[in-house]
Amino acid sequence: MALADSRALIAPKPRPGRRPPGLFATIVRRRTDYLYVLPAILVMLVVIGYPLVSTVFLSFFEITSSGERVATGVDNYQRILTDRRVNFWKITGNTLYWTVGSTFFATVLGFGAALVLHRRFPGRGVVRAILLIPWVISHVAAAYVWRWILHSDYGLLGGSLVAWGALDQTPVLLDSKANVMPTLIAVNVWKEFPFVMIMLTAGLQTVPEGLLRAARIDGANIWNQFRHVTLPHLKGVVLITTLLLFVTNLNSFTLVWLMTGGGPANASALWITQIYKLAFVGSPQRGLASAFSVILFLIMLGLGYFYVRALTRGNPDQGAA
C-alpha cells in the first residue's frame, strides 16, 4: 500500500488544460494501424475522390449539345440561387419540411415502439417481427406499393373509404400540392421508424436495472423513472440515431422520385430529385447539376462534422476527429 502511494506521489500529474493531439499527430502515432486500412482508403479515393473532384471541376462549366465544355465561372452557382426555374429556395423549404417531419415522427414512433417492446408480454417476438417488415422491404417495392394504395382513382385506401361510407369520393393525396408532402412523410415514417426502434431497443437494454429498482424503492413513478433514469442513459443513442436519420432523409431520393417524381408542380421536389432532373431529364444541364451537388456536399459535410463529434464524444482522441 505504501509503495503504491509513493508511486502515485512520484508519478507526473497531467497538465491541466492540455490540448488533445491533432489529426496529423494521431496519424503519425498510429501509422501502423492506418497501414491495415490503406487498401480501403485507396479504393475510396478512386471511387469517391475522383467523382468528387470531377463534379467540382464540372460545376464551373456548361456542356453544350455537341459535348463541348464552355467555361462559365461561378455563373452556375449564381443561377441556382437566383433562377426561378431552378426553384432552389422552394426546394430547400420542401427538403427541410421533409427532413424535419420525417425525422421527428420516425423518432417519436420508433421510441414508443421500443418502449413497448422492451416490456415482456405474450407474443412480443411476433409483434417485433411485424414491426420490422417496413424496414426489410426495399424502397423500390415500398414506393410502388404505396403509390397504388394511395392512387387518386384506383387506390385501395380511397376505394375502401368510399366503400365503407367514410368518404363520398376518393381523396386526392399524391396529386394534390397541399397533401403530397404530408402523405410522403407518412410513408417515409412508416419505412424508417423500425430503424429507430432497433437502435433504441438496444439502448434500453443498457439501462442499469439497479438504478430503476432504486428509483422504484424511493417512490418514483413510471414517468419519473423514465425522465431521470432511462432518458439520460439514452441521450447519446437518441442523438446519434437522430443525426443519422436526419442525414439519411436529406439524401432521400428513391421513395419520392418513384411515387411522385417531385410533382405535382415541384410540390414534392427535394434537393436530390432536382439534381437528378437537371442532370438527366429533358435537356441535361450537367454543369448546373454539378454546382447544385457541390452546394449539397458542403451542407452534408457540415452535418457530418456534427455527427462525428457526437459519435466520438468521450473519446480521448476526439480532438483528432
Contents of the next structure:
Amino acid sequence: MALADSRALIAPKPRPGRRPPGLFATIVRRRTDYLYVLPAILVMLVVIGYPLVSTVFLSFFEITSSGERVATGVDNYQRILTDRRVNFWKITGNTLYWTVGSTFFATVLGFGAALVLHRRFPGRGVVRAILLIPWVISHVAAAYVWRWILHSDYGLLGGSLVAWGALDQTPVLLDSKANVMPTLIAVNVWKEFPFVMIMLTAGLQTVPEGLLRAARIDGANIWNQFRHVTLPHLKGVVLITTLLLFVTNLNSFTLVWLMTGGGPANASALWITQIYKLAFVGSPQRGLASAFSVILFLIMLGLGYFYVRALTRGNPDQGAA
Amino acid sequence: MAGMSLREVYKTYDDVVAVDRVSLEVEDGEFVALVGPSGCGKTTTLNLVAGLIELTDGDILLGDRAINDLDPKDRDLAMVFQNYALYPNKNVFDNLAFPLKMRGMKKGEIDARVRKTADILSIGPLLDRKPRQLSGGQQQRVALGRALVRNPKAFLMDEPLSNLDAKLRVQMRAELKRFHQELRATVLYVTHDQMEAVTMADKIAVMSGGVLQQYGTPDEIYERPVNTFVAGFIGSPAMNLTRAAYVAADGGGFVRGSEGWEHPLSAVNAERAGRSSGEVVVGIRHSQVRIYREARPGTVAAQVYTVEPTGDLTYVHFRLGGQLLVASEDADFRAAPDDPIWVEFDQDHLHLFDATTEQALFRIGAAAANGTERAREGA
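Form predicted in complex with the partner chain structure, per the form predicted on its own context:
All chains and molecules follow, beginning with the one already shown.
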C-alpha cells in the first residue's frame, strides 16, 4: 500500500493532449472521495443490487414443488406474454387505466384544492389540515375502512343511500367487474390528492406577486391572470408531481390488494398484485414472478429516465438533455 | 392623456398609517416625481392610484372621473415596475401585445401597434426573444413599451431605473425625459433618488412618514424647502444644517452655536430668526459657503477636515464647533487637514428653520426670491 502511495505521488502528471487516465486509475487517484460514498454503495448493493441480480437470475429458472431449480431459458418470459392464467395484457390494461385515472383525477382535485386554499379565508389552516388527513393515514387502515364503507351487502355507503331512499338496493361496487376499477380509483384519488395539493400550494406561493400585479394593470381578469401568469409558472411543478404520482400508481399494491385482492376475476388486478400472487399465493411460481418483475423493471427504468429529464430540464447547471 | 388629482388620500394597515391625507394635483402632461426615503409611503401611494391596493379614505380622480372604486384594469393607467415584471414565458412581442389582447383588440391592430411601439423604443429586433435573453436596459425598454402600447391616460412608474447600473441609469434617465417631452404624457414617478426627481420631473412631491412634506417645482423645493426634512433630503451633497441660538443685537444679530462660534445675521435674516422660539436650525448649501484663508469681519473660524477634489470643483469638509459641514470651492482649491479657515454664509441664501417645529422661517413676501439663479450641483 505504502509503495503504491509513493508511486502515485511521484508519478508524473498526465500531460495535456495525452489519453486521459482510465477509470480504474481515476478511482485509485481519488480513492478518498470514493471511500466517502462506499457505505452508501454497500447498502445499495445489499438491498437493491442483490435482489435485482437474483431476480434476473431466477427469471430463467422454474422452481419445482420439491425445491429444485430447473433452468428453463426464456420460457418464463414467453409464458408471461402468452399464458392466459398470467393474463398479462388484461392486467397491463388495468394498470394503465388505474394509473392514468388516478393520476389525472388526483392532479385535478389537488390543483383545485391548492387554488381554493391559496386564498385567505377564516379557518383556512383547519381546512388544510383536514384535507391532509387522507395522505397521512396508513394505506392499510384506509383500505380496511373503505372496504367496510363500500361493502356490497352491509357497507356504510350503500346502507345510507338505501336508508335515505336514494336507492332501492345497496350498490355493488367492489364485487362488480364493471364497477370495481372506478371505485378503487376514487379511493386512490381520495388518498393521493393531498400530495398534489401540498406540492402546488408550495408552487403557488412562489408565483411572483409583481407579475400578477402587472397582469391586473394590463387588464387581465382572474382567469387570464391564472392562465398567463400562474399556470406557466407552475408548469414545472405540475409536471414533476404528475410524473411522481404516475410512477407511484404504476407500483400500487397495498390499497388494491387489501380491498379486492385483484378480484373479482382479475378485474382489478394490477402488475404488482399479480406478481405478488404469482410469487406467494397458492402454488408459488417464483420464476414466472421474477420474469414479470424484470419486464416491469425495464419499463420503470424508461419512465425513470423521463422523470430525471423533467427534473433537470431548463436548468443548464444540471446539464441534462 | 389626462390630469390626475389625489384628494386627502389615506391608507392604514391595522394601526399603521401608511399614507396620511396626501393631496396633490397632477396637470395633464406633467411629470411628477414622488420622492422620499424607504418606507415613506410613496410606493403605497402609487399602488393606491393604480388600484392594486384599496383606499381607506379619500378620492383619486383621473381627468374629472373618480376612479377609487374601479378595478385596476378599468382605470386606463399603465405601470412600469422596478423589476420590470415581464411575463417570462412570453416573448417580447407577446409581452407588448398582452395588454391589447386583454382588451379584445383585433389581431391586425395589435400587430401594427406593437410594431410601432417597438420602433419608437428601438426594440424591433428583439421581438422574438424571451425576457431572460435580454439585458437589463432592454428589459426596461420592453417594460416601458408594454405601458406605452396601450396609449393610457397616464403612466405610473415605480422606481423603474433602480435595477440598472449607474451608467445605464443616467442614459435611461435622459431617454425617459425625452420620451415624456415628446409624448407630453402624464407621469407619476416614484423614486428614492432625489437626483432622478430633480433632473426629470416638472414637479416633485417629497414624502416622509406617509405625509406629503412639500409639493412644487424642483426649483421651489431646492430654493425654499418648507422644513428641515426637505432641506436635508433634496440636494447633493445634502444641505448643511446646524442648530444655533439666535441672539438679537443692534443692526441685525447673530446666531451662536453651542460650542460658542458666532455668525452674524443680516437685518432681514435677523427678523426671520426673531420669529423663532429662540433656537434655530441654520441651513446653508455647500455652494453658498465662502471660504477665506484669513480672518475677516463677519466670518467664523473653522478647521479643514478633508478635501475632496472631484474634477469640476472641490468639496471642502470642515469642522465648525463639533459639527462637520461641507463647502464647494474651485477645482484647484487645496488644503491640509486641520488647516485653519474662516467661513462665511451667504446671507441671501441662508435657510432658517425653527428648531422646535423644524418649519422654515421664510422672508416675508419672499416669493420673488425663487427666481434667483442657482448652480445645480453634481448633475
